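First, one chain by itself in structure tokens, the form predicted on its own.
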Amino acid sequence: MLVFGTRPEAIKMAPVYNSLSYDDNFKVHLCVTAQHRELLDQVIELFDLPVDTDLNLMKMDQDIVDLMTNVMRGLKPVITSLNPDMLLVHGDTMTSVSAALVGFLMGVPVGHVEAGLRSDDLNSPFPEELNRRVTTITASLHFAPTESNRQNLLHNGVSDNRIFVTGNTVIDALQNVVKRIRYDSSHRNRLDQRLNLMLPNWPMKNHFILVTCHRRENFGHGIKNICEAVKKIAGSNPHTSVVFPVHPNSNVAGVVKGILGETKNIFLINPLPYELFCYVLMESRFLITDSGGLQEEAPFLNKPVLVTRSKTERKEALADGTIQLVGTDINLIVEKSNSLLTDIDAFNNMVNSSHPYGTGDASLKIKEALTNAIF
């Protein structure tokens, strides 16, 4: 049984679902919580995922305590009815930790995809760091993207024979989408037409900065600083555009539109479906973001990332030099952005990734581990 509820989880679990469902040794039941609704549905449609159970728990600005309670209550009868051999969860969301707790309490072995990430600060990212640690405690099998993640799990007391280093499944999903965009010209033309309706200067081809912002710990002062920095960057670089898909959360959208809404070379758009977002990512110059997943995806496409957080759990990319932590310091964000726009050496130093998150076969490695696992 696979359980997920957000767009990032769906993206990263789609390759796992496909890998297992095409193998006669597995019977897969897909349950979604719809912690995100519209954003989740876009990914389900893109990857053609047949949902067996939809708990439909999405509520605008839902309190995380209420969400956890609702996920646990919703999953209990599903698990009781199915009695699955294993419950697979992903990453660090409220859906993941809630499902893992239910599985553990009901005696169902839990498999954790994207296990072992650590920022070593319970409050950053919040509540994701706590969610990861709790899920580790409940899980029977741990699918770690990197050797560093494996070491984190060993440090937490997880037995080595319960850990499988697989790479990150987001690279599997990204490769799937990128190949289609690159090699199917008619499909790419259709994407161009859709983007032309949102971005009047599309295609801007490597002449724009891609910005995203949604992390809970940046709500308030942090998002305000990020927006002020982006406004300065756009003002001092009039020939460079900024594309900013705005997260619908009211803690984000109101601030972003209030500060950046009148700047000529900043394009505030609605969140993009994953395939369109990948296309925009492919064509961007670099990123300013607080996203965790983009710290994995962008380096794979040789895109530098300025991370608007003080700490990161994607330490491999940090060591690789493909991401830099800039926090929410206005001056530092502006300084590093201007450097990437004007200093070719600074730019090139951030685009030579060793691809620490794998090469696109993580889901196959997870299937192999599940085939041979005893739990």
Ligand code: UDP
Second form
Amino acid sequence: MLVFGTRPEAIKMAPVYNSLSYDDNFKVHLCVTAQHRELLDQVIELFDLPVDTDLNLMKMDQDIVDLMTNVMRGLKPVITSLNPDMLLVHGDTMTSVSAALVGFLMGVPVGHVEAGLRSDDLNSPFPEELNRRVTTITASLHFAPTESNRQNLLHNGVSDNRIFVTGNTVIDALQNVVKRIRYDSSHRNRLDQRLNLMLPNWPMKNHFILVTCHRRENFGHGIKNICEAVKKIAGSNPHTSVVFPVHPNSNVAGVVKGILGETKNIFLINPLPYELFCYVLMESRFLITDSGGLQEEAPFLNKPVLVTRSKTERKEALADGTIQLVGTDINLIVEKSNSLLTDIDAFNNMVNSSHPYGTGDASLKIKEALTNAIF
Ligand code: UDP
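Pass me the form predicted in complex with uridine-5'-diphosphate as well; I've looked at the form predicted on its own already.
The complete assembly is shown below, putting the previous chain first.
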């Protein structure tokens, strides 16, 4: 049984669902909590995922304790009636940790996809660092994207024979979408038409910075600073645009629209369906973001990332130099952005082809590991 509830989980679990469901050895039940609703549904539609159980738990600005309780209450009868051989959860969301706890408490082995990421700070990202550590404790099988994630798990006392280094399934999803955009011109034309309705002068070909922002620990002061920095960058670079898909969370949208709403070369748009977002990412010059997944996806497409956080669990990209931590310091964000816009060496220093998160076969490796695993 696969359980997930948010947009990033759906993007990263879709390849796992597909690789398992095409294999007759597996019978897969897909349960979504709908911790996100619209953002989740966009991904379900894109990858044509047949949802078997939908707990439909989304509430605007939901309290995380209530969410945890609701996921646990909602899942218990589903697990009781299905009695699955394994519960597969992903990463670090409230859905993942709650589902993992229910699985563990009900005696169902838990498999953790994207296991072993650590920022080493329980408060950042909050509550994700706690969620991923707790999920590790409950899990019988751990699918670690990288060797250093494996080391983190070993350090936490997980047995080596329970860990499988697979790469990150986000690269499987990204590759799937990017290949179609690159090689199917009529498909690309259709995406162009849709983007044309939202963005003047599309395609803007490398002349824009892509910005996203949604992390809980940046709510308030952090988001305000990020917006002030973006406003300065747009003001001093009138020939560069900023494209900013604004997360619907009211802690984000109100501040972003208030500070950036009236600036000519800043385009505030609704969150984009994954396929359109990948196309925009492919055409962008670089990113300013606090997203986790984008620290994996953007380097794969040779797009430098300025990360508006003080710590990251994507330490491989940091070591490669393809992402840089800029926190929420206005001057630092502006300085690094201007350098990427004007200094070709600074830009090239943030591009390399080491691909620490894999090359698109993570979901197959997970399937192989599950086929051979004893749990
Ligand atoms: N994404 C998307 N549309 C958008 C913005 C992001 O499809 O408008 C995708 C992005 O490519 C990445 C995922 O959403 O795969 C990241 O989600 P988010 O930043 O919300 O969560 P995180 O990765 O930080 O957990």
